[in-house]
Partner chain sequence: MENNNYMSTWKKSCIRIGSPTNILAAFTAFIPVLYLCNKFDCWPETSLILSAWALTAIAFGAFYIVEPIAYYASLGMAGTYLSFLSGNIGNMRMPCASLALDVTESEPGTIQAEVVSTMAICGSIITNLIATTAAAFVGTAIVAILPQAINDGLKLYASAAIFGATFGNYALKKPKIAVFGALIPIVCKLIGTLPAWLTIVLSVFGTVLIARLMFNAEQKKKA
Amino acid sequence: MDYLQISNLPIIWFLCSFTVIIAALQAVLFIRAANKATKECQIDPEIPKKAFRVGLVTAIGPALGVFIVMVGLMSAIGGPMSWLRLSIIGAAPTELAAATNGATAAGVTLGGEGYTLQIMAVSWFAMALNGAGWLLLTGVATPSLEKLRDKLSGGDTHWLGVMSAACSIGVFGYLNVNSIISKGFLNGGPVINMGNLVAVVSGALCMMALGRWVVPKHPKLAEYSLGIAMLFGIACALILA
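Can I get the structure for only this chain, the form predicted in complex with its partner chain?
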């Protein structure tokens, strides 16, 4: 058997399922906790339902992206490992980088000549070790992050709202620009990814237009606005770039 056949054995699927099940189980436990909080604090039961629906629906677009990327990843690291890795922390490029580093450390290329079972094991270790970084840090240090947020907000709820928004704006500003500008002046650039530029700008403009003119008249559409804006951004990128 070659390494890819072994990586697709039924037993590997089974062993990978433990971690996927933990991710699902955690979500179920948090749903239960949220339902309990809804009851105890007399929150309108429609509100969490609506929120759940927003998550379920808004994630469809990006999840389809994950779906297609995963099919590509399966040919590189096998089905079960792709399933495990893309069900938890670490997006496809991160996992590919870790798997490739496993091959690089052994002086071969991922899936290329000399990529033996032993080297595949190095790739698998590298992915698991990398994911463990985020999991252990948040598993252990999240209560300290809460304290940090409390300190930064100083108990002022008005400022806390502004701060949360500013954090998100900073995060998404970074994510957007990072997907557009791939090289800057000091490393031989600037190199602009035109497709992503079109997707970002048209997605943003569509969302702003929906928020300003459409959603106030049709409030039901609010739940689907991100999904609509995303599809619009993808379509524009395909047509214009």
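Let's see the other form, the form predicted alone, since the form predicted in complex with its partner chain is already up.
Below: the lone chain, stripped of partners and molecules.
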């Protein structure tokens, strides 16, 4: 049998479904815990509903990117493993890079000539190792990081909000720079990915425009502004780049 036929066997789908089901159950348990905390803290029920809508709309853009990469991965490593990895990780470029590195370590290109069942297993193993580090760190270090955060904030909720916002800006700024500027160099200068640059700039301009002119007149759009800006950035990149 061809390696892709083996990678798409019903038994592989069945085994991968366990992890995906666990991830789905975790989402349900988190929602239940949030609803329970809402009642215990006597929070207005409309606030968590609004937060859920914001998260749902904001997730559309990243989900589209993950879906596109998953289609490409399916042609190289099979549907079940692509479904599993991108259901629990969601970092599509990272998973693609891990699968590619596994194939490269074996001396072939991902899905290319010489990509056999054994080498596909190496790609699968590389993807598993790629996600194992942060899973281990999260489980071990999260309680300590929570204490560190409380100590730095000094119990001041306003300062905690500022610190969290600053951390988010730093993280997403770092990710954007890595997406726009390639690590390679061409003719002595950095290689710019115009598609990603257009998406970032147009999405940021759309977010500012929404916050300045649209949301004040239509406050209900505030919860959808991030999702709208992301979709606008994607559309501009597809059209202009």
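Residue numbers count along the first chain shown, from 1. From a predicted model like this one, the values you see are computed outputs, not experimental measurements. Only the largest set of C-alpha atoms that superpose within 1.5 Å between the two forms is called the rigid core.
- S168 is not among the residues whose C-alpha shifts by 2 Å or more between these two forms once the rigid core is aligned; its shift stays under 2 Å.
- For G102, the Cα coordinates differ by 2 angstroms or more between these two forms after the core has been superposed.
- With the core superposed, V122 shows a C-alpha displacement of at least 2 Å between these two forms.
- A C-alpha shift of 4.0 Å is found for E113 between these two forms, based on superposition of the rigid core.
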